[in-house]
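So this first bit is one chain, no partners, the form predicted on its own, shown in structure tokens.
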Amino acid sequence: MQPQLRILSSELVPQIIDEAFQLLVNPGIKVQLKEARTSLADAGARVEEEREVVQIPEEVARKALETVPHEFFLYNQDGEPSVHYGGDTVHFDPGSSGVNVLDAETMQHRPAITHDLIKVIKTADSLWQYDAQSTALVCSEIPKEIGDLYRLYLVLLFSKKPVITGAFSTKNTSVMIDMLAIFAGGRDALVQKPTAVFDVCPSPPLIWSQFGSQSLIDLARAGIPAQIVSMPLAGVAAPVTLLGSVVQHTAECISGMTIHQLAKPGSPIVWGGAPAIMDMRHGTTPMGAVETAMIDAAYAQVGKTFGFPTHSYMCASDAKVVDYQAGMESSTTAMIGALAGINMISGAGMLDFLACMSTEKLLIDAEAIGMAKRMLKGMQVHTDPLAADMYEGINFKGEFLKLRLTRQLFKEEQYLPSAVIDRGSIRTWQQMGATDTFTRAKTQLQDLLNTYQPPDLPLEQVAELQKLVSGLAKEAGMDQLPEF
């Protein structure tokens, strides 16, 4: 009985797919990695080496798509399946790769540091609404050469949840897989029970860079889940129409999956993205716009037509502080993504076009996610008959509170938010200090961090991880890693 949002008509979906296959031939896909072009040529594609353009016939792409798994699981560090990619299962994780944080005391944006990322990880680890972690922030005091793997390092130390991550270089992709393998029991064990998925991004329009192509190939051969994050920018790096952007997204995902599956058929990969419209007044990329969410829901519907796992960036805001705009944009898009049945929805906690993270917003967004997950449970049949028996003895009085069924079922029927959400009377609100949502989130966050319990990790594996990352830090010019 899960309610669903399907934004495209049954006639539009095949037309989108057909036009995407046309784009694979005319104008084709620019593939900047020689190895990927050779692989495509061997499969039957036509290659213009000078322009690095590949024309991929529909039959070549469809043959590759046939080997894409329709579902897979991510596991926590205890080896338990925690995230299901496939069908209409819905999960949420924090937004990723933010460079700034909102300082809750000064209300200013400042560069993120280690302490900020640890705070985000602890918060997401403590909240049931978040099914996975993300490498949420880029720590400004860490050399760029190891910025990607350092984020993963902190997640592995402070949480056992699966992680949505990504490398900034092909060299570090392999290192990060080795880091994950330490806790999984080796690379072979990691393939059997993956604990992370790696984002891989094409460059709009219709370009797979050397780094993007190599990442697809390396992840496929390693058997580690990849997640395509296609980013058509409507009106600038994609057609201005929402449907035109969906067509481009489809072509970029199909071509990426083809490169990926040719490297190793059957390796897991996700049909994902982070598209946006362009605000023509300001030249910005509003992630909280309803049109952006419409593109997300539409491309997810296309991916589901193929039977592929799906991902999107939603539950984020373009506001600069945690205000009404932040709540409106984040909760609206979280609900749209959930009703669209998108398997992993990234973006919670993010402000300023995904540039800034607020841990307080991450806490507030958890309540929006809780409501969205309640919506997905739909209207459930708990009694038969539905209501008639509950009127026995009521005698036209509002005394349903006396019924045993009321006490038994109200927690099943209602999502009960934390103290961040105010549902008391105005008198109670005044007695509690007449606080706003952000102030209550600050208080709740401090309580949560005070009660956080670090994961029980094998000391030998922790030492191995620390030795690996410390060595790489020294190579990058750091005498020692930050203390925490």
Contents of the next structure:
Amino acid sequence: MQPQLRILSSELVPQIIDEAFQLLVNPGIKVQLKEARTSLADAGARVEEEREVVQIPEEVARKALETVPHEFFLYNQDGEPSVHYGGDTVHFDPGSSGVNVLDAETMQHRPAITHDLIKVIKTADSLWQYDAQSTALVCSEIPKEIGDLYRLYLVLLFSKKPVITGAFSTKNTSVMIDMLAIFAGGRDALVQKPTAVFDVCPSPPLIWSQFGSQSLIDLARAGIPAQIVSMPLAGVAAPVTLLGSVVQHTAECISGMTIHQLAKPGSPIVWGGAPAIMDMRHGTTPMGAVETAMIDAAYAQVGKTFGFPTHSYMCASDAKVVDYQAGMESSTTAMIGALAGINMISGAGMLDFLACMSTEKLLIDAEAIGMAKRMLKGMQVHTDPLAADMYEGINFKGEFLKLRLTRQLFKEEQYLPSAVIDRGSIRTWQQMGATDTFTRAKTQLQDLLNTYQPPDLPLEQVAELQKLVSGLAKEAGMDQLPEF
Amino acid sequence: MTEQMYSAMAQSIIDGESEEAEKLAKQSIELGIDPLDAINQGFVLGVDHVGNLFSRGDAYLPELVMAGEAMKAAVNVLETEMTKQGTERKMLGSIVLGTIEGDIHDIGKTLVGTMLSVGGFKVFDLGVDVPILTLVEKARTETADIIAVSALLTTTMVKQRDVIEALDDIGLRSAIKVMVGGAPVTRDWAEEIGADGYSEDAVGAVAVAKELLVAKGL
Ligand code: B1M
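Could you please show the structure of the form predicted together with the partner chain, as a counterpart to the form predicted on its own just displayed?
Let's see the whole complex now, leading with the same chain.
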């Protein structure tokens, strides 16, 4: 049995959904794209054109929600299904779109460059704990116009894992889909076996911007999975109460899914988010706060009531270095997300309110994820009786090590952490240089990067990708793509 | 009596009670208190108090923002009266504020706006996704002292430079100072694009704006 956290009582869930449907009518949803308003109106919603406000009656939304697929798979570049969006399956991927990296030599936060992103991709590629890649960093030396697609370009060259990504402009969504299609064997093949999901954000409170609505419509039509990243910021861009924020999240997701399904019924879409409480002292949006994770667990439960695939932003920290706070916030939230059965949990590696990525942290977070995944396997019944037989011949001696069963089962029962986690004796620890977690992560990262094997990609397709991206780079004023 | 009134005014701001502040403003007019005195010896003291507490970490955002709202409510009443009397409240300076074109991040910019107006500036908040020309044009027509540009994306941050260039183009670069901010914006970036001021947060933005006025010789 997979252990579960269900944070909402069975009375609260319908109340949240009911209030969310009420919000769709009063005050309604601001939809800033004309095309989306028109399609909502055609479906039976009331539109106040000048204010761009749409009132979506419950029946209209419910009808659209009926066609949302309850599960789908993401495929790796070898065409194997490797991520399951649906049920209580739990996956993790690194946080995305960081601007800075924590430079492990200088311990400074500095703008990310190509080399940093490649390191992150190789690391996430090598660690089994990460089921998918993200487009983790925006590279500062790359022209901004192609900053979003350049991230995907690097991921495609250095990893075969599926990608959680997103575009920064409507035009680039389409280019990024084309980039994925090169390796999938065309757009149709990509729709059959999608290798990526695209994040799409509503703007709190209750707004679907032009860009957001356009992305929903374009992705639906293209048949490429979309992932709603609704982020009520409790107390500033959403009600201060955790439950109030969950209601807003529900309304933003339902309205987004309605726009999406109206564009093309049956297109895959995920009930996701990156909410946060607002720190009232500093005006920041702490991802590591327990209340943030509580909102996540609660909205996931609401999404599950409808049967939708789910996503959230957890396993990130607001600390500036990889210290106790970083570990505490990342592992607590990772565990809460895992127990809530969230299908894709993004955020590992991140510091400083999602602004900064640390590859060393990504490596350490893999251990928190390993433990969370172990937790999910639950208390397994390997033997019947549970214990009695194992006392045979023991005779009050601590000799269970001699049992065949011990040898057979210990690896199933125990998650075996990497050397980043110190479980040696004090003497071993001293002999190994008396290191802390971060220092060990630095060493291990070096080993990992040294043994990393680049994926065997078909050269023709690599050439096609490079041609596409270097063409766009030229247009953006960059004569040559960086060598690596 | 007037002293009591002033301290009640300050208290209404500290408590973030807009209605109370508005009521006191009206009463002060009936009592014949000079609106400027009501602001400077009454309400402003409350704002300063909350601002100081916030800087020390002893007050929180909701208190700060509510104080700002209460201040606005009082000032509204008093300014109407001043217009009648033909006097004017001297603001520190005027600032055109907005989140740059292509960027819809609202929250930080609005906080900066609240702090600047609480801090004594006249703020024209043009909202989000504001075209460069709109910012510049507004600054020109209002003869603003400062344009304050917020950007939260690495893709849109680059347009902060365009604001400076646009000011150059119409020959107003020396007359109007430009300050920049937003999560990806750094001091280095501000220097690189030739911005006059940079602040990491909303409270700091007020100090920077004041320095810019000094630099302008105001
Ligand atoms: C002029 O003088 C000054 C002086 C100081 C100034 C100043 C001006 N302006 C701000 N300051 C300073 O003072 C303020 C108070 O102290 C501070 O303001 P801040 O705004 O920094 O702080 C606020 C009080 C609280 N912080 C915030 O409000 C921003 C929080 C984060 C999580 C965030 C949010 C909330 C949103 N987002 Co967006 N968002 C993120 C943000 C992550 C982060 N760590 O910043 C960031 C900025 N977003 C990002 C992205 C990628 C995006 N977002 C998008 C959308 C959104 C929402 C609409 C969903 C929402 C905004 C809602 C709203 N009403 O504003 C999209 C872009 C939309 C667009 N065209 O603008 C989209 C592209 C996502 C997508 N694929 O759709 C990332 C940027 C990456 C990059 N390299 O540029 C990001 C860092 C998160 C991440 N890691 O993915 C200071 O910066």
